[in-house]
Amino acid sequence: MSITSASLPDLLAFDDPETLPALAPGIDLPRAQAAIAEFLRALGRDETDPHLLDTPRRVAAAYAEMLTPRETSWTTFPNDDGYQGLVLVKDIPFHSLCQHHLLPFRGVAHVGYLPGERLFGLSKLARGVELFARDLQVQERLTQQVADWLEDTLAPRGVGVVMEAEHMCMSLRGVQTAGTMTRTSVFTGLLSDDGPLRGQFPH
């Protein structure tokens, strides 16, 4: 099936458009469907077959939705009462893509902060993880940008992100681990060294 501008409209039409943010920017739709009908042809695939039909569509609508974080706002609250210890969120979820694979990578995060002036609300930590992870990604530097927005927009006392993640290129492709898992840290500030604080962090 060839794509046209007269198509374009109802192939474009999302599985579930109530739930789709705005794309992020440089995302361009009608280029990605007539890619990936491109794609399966290259693959020697007949995209007339009616099971194909409308699969650019959903690929290109698949792939535009997990490289768009949905939309929030960053509010920090002052840290009026003073408190010191540790906030950690444990067991995030995320998901990303392998910028050299194209595959999923998933896992869970967990992100904490010794807080300094200013506090963020427990959301905020989940939100941060998905504001990076829904891109082109490889884990270790996720890893490190999620450790550095916290820095740059907290100024906390110390910072400690864990990632723990089963990559697809590895579980489904090349050398086939079904679930090996990869662990990525980064820990700054008064969590860099070893101590009772860090140590409530995985390892």
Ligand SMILES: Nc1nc2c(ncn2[C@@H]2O[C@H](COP(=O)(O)OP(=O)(O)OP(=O)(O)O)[C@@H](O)[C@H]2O)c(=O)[nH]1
Given for the second form:
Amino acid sequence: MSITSASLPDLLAFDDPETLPALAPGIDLPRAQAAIAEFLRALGRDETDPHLLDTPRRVAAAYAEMLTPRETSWTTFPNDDGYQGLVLVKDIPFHSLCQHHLLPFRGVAHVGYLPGERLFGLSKLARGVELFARDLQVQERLTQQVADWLEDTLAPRGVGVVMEAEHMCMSLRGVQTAGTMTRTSVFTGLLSDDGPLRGQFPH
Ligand SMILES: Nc1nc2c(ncn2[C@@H]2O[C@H](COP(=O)(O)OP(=O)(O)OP(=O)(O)O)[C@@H](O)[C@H]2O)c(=O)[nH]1
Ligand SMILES: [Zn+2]
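Could you drop in the structure for the form predicted in complex with the named molecule? We only have the form predicted alone so far.
Below: every chain and molecule of the assembly, starting with the one above.
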């Protein structure tokens, strides 16, 4: 089987090669494809089985996609009206990959901030979650990274990030406790103290 980087659009199986995103730094699709082929052999699988023939390509492309955030612009606006209240986007669906088992964890994020001089376009809060979730992660680090990014980008008066997720490494294997949800949270600035504003976050 020949593996060339020229077949990138095929590897990712996007309909339109023009929309092919740049892959996250360090991802080498042909190498990943070869490694998955070897992994299947190590699991004792018959690589000539028709259903398995294209599986190394598919798996490499799937992991590349799950590890590459979509590109976006990070639009902010001046807070001309001096809005002082909480901006909170709730129930942002996200998925990530557990750094320990390479299995998905998925759930929802609630991301909010108390504006200073700048406002984010609302969609950017959801895109910010994706920016850090499309990585090999642990949930605590992911939550902290989203909070740090908001702090660094907006210099708001406070930030709150709450993430709730089910880890497939706990559901499908090991302890096998399907349905358990792990909640992590980071609150900074004026949201550090528990109070009515912080009470607007799901708890
Ligand atoms: N803190 C934290 N732990 C995680 C996360 N994702 C997975 N883990 C845990 O990482 C741990 C790895 O533990 P090990 O004992 O080295 O691995 P293991 O033998 O596969 O553990 P079991 O899952 O208990 O079978 C497990 O307890 C997982 O539940 C995460 O996002 N944060
Ligand atoms: Zn895991």
